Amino acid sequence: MNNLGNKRRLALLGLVAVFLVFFACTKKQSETSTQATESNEILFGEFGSMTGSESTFGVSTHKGIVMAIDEINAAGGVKGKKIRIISYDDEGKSDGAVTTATKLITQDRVMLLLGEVASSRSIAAGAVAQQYKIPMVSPSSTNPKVTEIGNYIFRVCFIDPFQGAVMARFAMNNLKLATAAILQDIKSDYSIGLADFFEAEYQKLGGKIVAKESYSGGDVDFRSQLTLIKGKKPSLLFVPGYYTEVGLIARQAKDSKLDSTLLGGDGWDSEKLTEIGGQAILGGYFSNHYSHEDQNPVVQNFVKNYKAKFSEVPNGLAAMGYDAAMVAIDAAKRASELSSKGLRDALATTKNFQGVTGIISINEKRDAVKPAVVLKVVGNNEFHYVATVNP
């Protein structure tokens, strides 16, 4: 009895130990596995605000970068590798994309970030980046801020500086229109910068600033600050907002009767612009990273792409977004080696890109040097060319 007992111990032991070898040997294969997969892929990472009330923006940029990703992946990827795509929804928050930022390089171990529109957002989610040293490219954040957090952040869209001068030249020297009030959002980085930009520019051509009010991002009701506006009679009204407040403003300055020509920057850019602020909006105008209308064939080709691949117009944040991708791809593909100081070095010698939104070149603080368009509020999403400005 003793002796079966030991017996059948020896031989579960024996069995156990054989399940062992093969669980570990399986284990092995499973993890080699991996590793050669994940050796054949280059990891992007992009966060932008999917969801929330500027979901447009991060919407349409997504679009732009998968097409440029599904584009280089068809043609054979970069160095023999495809280029996956690991992307969040920060839900337009600043936490959420310092969270969402976070996750990407030390959970998901991407090579490169993409993102953000907002420029508040970039700032938050550029100090993670700047820690860690992985390479961040923003399509289409202007504040200059940006880009100073540190030598692994850059842009692939002009900047406040330039894009607040070509507004305040377009009022004079197009429209001439002398006198100008601001109506700012004192809660963005962005709208602070660009009206401070756009202020200083207009005075130094000899415009007026006879107002200057505040909103707070999310406000609903601008009623008090248009009726001091109006007050003063201003020839022209600079909004450096989002479309989200952009709208209500110029349906609530409508009813008010104020009669001064609307103008703001490439916050103004989406679907939504017309459908909130209707009628009111039309006639406004503002600076943009490119037109639809362009004639140049690159344009054109990749409108004709776009519209196969989503059935919808490419706005300026979908060129925006297709060029920081095309821009991080084309560093791939120079880059030494394929690692994340790799393709810091390889961006920031970044020259004569022929992009969507123009030819790209980044400068020593890592901003691109381009330029800017403006565009005509017409109809219903439609914004039609009116000029370009150079740098």
Second form
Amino acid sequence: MNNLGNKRRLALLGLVAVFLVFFACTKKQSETSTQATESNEILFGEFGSMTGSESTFGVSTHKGIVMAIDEINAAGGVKGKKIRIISYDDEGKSDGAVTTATKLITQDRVMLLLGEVASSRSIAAGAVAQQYKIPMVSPSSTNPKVTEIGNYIFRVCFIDPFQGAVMARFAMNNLKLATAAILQDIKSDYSIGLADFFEAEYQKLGGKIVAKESYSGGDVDFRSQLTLIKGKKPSLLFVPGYYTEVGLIARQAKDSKLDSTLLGGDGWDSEKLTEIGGQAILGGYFSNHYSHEDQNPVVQNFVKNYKAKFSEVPNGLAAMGYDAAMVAIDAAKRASELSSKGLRDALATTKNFQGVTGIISINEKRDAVKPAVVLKVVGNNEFHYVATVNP
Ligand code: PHE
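And the form predicted together with ligand PHE, for comparison with the form predicted alone?
Below is the whole assembly, all chains and molecules, this chain first.
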């Protein structure tokens, strides 16, 4: 009995000791991190799809963000402080976006969030950022609902009512294709929204929608929808989805001898698009935020530096990541105080900021109003500039 009691007491003591050490460590860690934040660094958080079927979105955006922060730190930082970024992979999932954003806010105590690319994930994580009053800047989420969440949520890109109209006008006025089918991802706020905005403008211009079919992100077989669509003989097929499904859809459309011209939005922008779509995606057109062929010296300088750093040509996501980070840094420079509230207020007054993707002014809805470009898929990861469309 006594022996057992002793053992228990010992075990208990051991447990207490473990807890004490644990708490001491945790406390120390958080103390150092607060101190560091107060003394010599400004902490940003980034969450994105670094893995999964949209991995190129997260990876490209991350490179753009890192490049911006490295440039600013090399030039002395902001108000004598260096910018530090903590980045997490949300695996391309909405719950992953919520978990990583929450961790960045409550554990890492970042001052500002950069993310996400996909609208559905920005909508999910934006609610958390708004709740904790941490400013969030989405580089490239285009669905209107993202910034409607509240006054802490911003974006540096155009929105889908514009992007949809751009492609509808391009189809009717430039390509003269007056019958369309739409194949949308019903699991994606981006896809559903862009499909609707395209449809509205296309019909307004006299175009006819002959079919509207759906799939769910992650699907790999689109043959039944494509067979239905083929029966309606549309001159174009609008696919407002992300590159993995778009590539597969292009292949299966070709296999089913559907020869409609393929059109889409910024979700096509990936080096994997042509890898997955092969020959079948060549000749397709999509709207985007930037073209690396733009001869504007701001763009060419960015392309040159990015190539030197990463040995590849930056896509639109990299450019948007770079601009999002630069706009956040510009806000930190102008902020009356280095706090989340200070950064929020400064972000809201961003005017005529010269970005790589155009001149960025944040409007009263916390969106940026900017031109779009139309690109044509002409070869392996080769997207040629076709047109610029102004708002
Ligand atoms: N605009 C897309 C969305 O809102 C994301 C995206 C942006 C994808 C740019 C590719 C390039 O979901």
